[in-house]
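Just the one chain here, the form predicted alone, laid out as structure tokens.
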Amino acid sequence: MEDIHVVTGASSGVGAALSQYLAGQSLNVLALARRLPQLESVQSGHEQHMQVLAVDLGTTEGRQAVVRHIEGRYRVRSLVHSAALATRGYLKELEYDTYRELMSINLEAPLFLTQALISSIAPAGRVLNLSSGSAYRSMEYHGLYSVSKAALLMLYQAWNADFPTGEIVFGSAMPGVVVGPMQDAARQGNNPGADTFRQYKADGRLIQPIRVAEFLGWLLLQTDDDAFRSQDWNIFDKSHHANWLDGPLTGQY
């Protein structure tokens, strides 16, 4: 039975640059996300090592099409947790159904995901969630994105308490403010917080996916089990650059 490295939010933005990341080191890859003609591009090139399935992870239709699709054929190495969403809007007006959408991708289909899939996860398979500032501390407008990261974050914690022996191991990841649609739509209007993102990308602070891709790809294959699940990783401390950066974190290259 064969190794995979499952990945979501695979067609856009860091999921992708991951995808990408981990076939170009000759790794089997399954690559989730909902748009097939996005994820179908992201596979150019890498049909060797790439699969890509076209499903919604917020239901639970989707995580059982990802299960149907491994079980019994792969071994799940690694799968990282990559999709998410970012609804912006004031808590006094968020409607149920927004509210639903956004948690059914940011945290019910990690939970729910990992846990259709625990019996294929190989020995020692790693479970990566991508966390974020916003986990810690919240903006005007963006109240919900940052309840659901915060969420997420204490979810990795009480996987890794319902598995102290290790046979799966979990970890947390900030992949900080990242070139792409979440942040593009982030920067947006003359909502709250859209000057904040704009001045982001006026400093010169945003990071390209390929570089989060790199430490994503350091934490996953080279970290041993103890440092993978011992923080939330943050892509911006500079104690841990020497193990994958090659040149500047943020700009172009």
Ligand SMILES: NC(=O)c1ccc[n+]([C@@H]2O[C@H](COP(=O)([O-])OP(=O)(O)OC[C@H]3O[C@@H](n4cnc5c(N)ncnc54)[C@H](OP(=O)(O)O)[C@@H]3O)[C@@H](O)[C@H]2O)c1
Second form
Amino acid sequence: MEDIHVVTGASSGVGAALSQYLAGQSLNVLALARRLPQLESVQSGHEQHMQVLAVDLGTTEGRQAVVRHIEGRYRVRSLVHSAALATRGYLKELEYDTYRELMSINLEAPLFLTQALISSIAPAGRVLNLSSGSAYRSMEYHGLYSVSKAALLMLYQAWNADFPTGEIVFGSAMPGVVVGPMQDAARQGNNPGADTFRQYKADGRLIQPIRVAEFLGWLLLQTDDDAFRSQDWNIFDKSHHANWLDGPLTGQY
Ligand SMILES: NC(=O)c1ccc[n+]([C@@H]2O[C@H](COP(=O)([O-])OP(=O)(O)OC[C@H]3O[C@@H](n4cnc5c(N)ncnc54)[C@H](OP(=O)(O)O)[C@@H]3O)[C@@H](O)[C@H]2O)c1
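Cool, the form predicted alone is there; where's the form predicted together with the ligand?
Entire complex below, previous chain first.
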């Protein structure tokens, strides 16, 4: 059976860059998201090593479609949960359907897609969640996203507690402030927080997705199991930069 690396949220941002980075290393990648045209443009030039599947991972049916694609055909070497929504709004005005939509992809997909693929994950295969500073502190108007990321932060620890012998190894990483649609949306309008995100851009604190892909690629492919599961890795932590960063991390993008 062939090894495969599964990346969610692969139609844009971090997931797209990571899919291309891994395929560029001649590793087999299954790139997942809902929008097929965007997935196909990410795949373009990487057809030999990248397959794409358009699925809604917030649903049981979508996750089962992934299982059907993989089970009995591939051994999952890594599973990276990059897909997420960053819906904004006050909790006092939060509608249940909005809550359900966000939690279904930010929390339920990392939990239940992992669960559904467990029998296909290689020995000591790796599962990596995309974390955020929002897991540690919330901003006005961004509460639901923070709640989902705080729960996701505990999820990798809970999985590791369930797999103490390292049969599967679970990790977590913060990608920083990344160029792409999530930050584009965060800077729009006059809602609370927008000024903070505009300032991040003005200050040149944004990071290109390819840099995040290099960071995650190092974590997935070069660290040992104890290091991989030891912390919520922060891209801004300079202590690991010598291992993977070649050039400036941030810039005026
Ligand atoms: N961007 C930042 O500054 C930043 C900062 C800290 C943490 N993070 C975290 O890093 C990760 C990547 O962020 P990003 O900037 O790459 O985000 P992004 O560009 O907005 O990408 C989000 C991805 O999630 C997919 N997605 C959303 N709902 C889905 C669903 N129901 N089923 C399947 N796919 C779904 C989207 O694809 P479709 O719409 O095609 O489905 C898209 O590919 C996220 O977990 C985010 O929370 C980002």
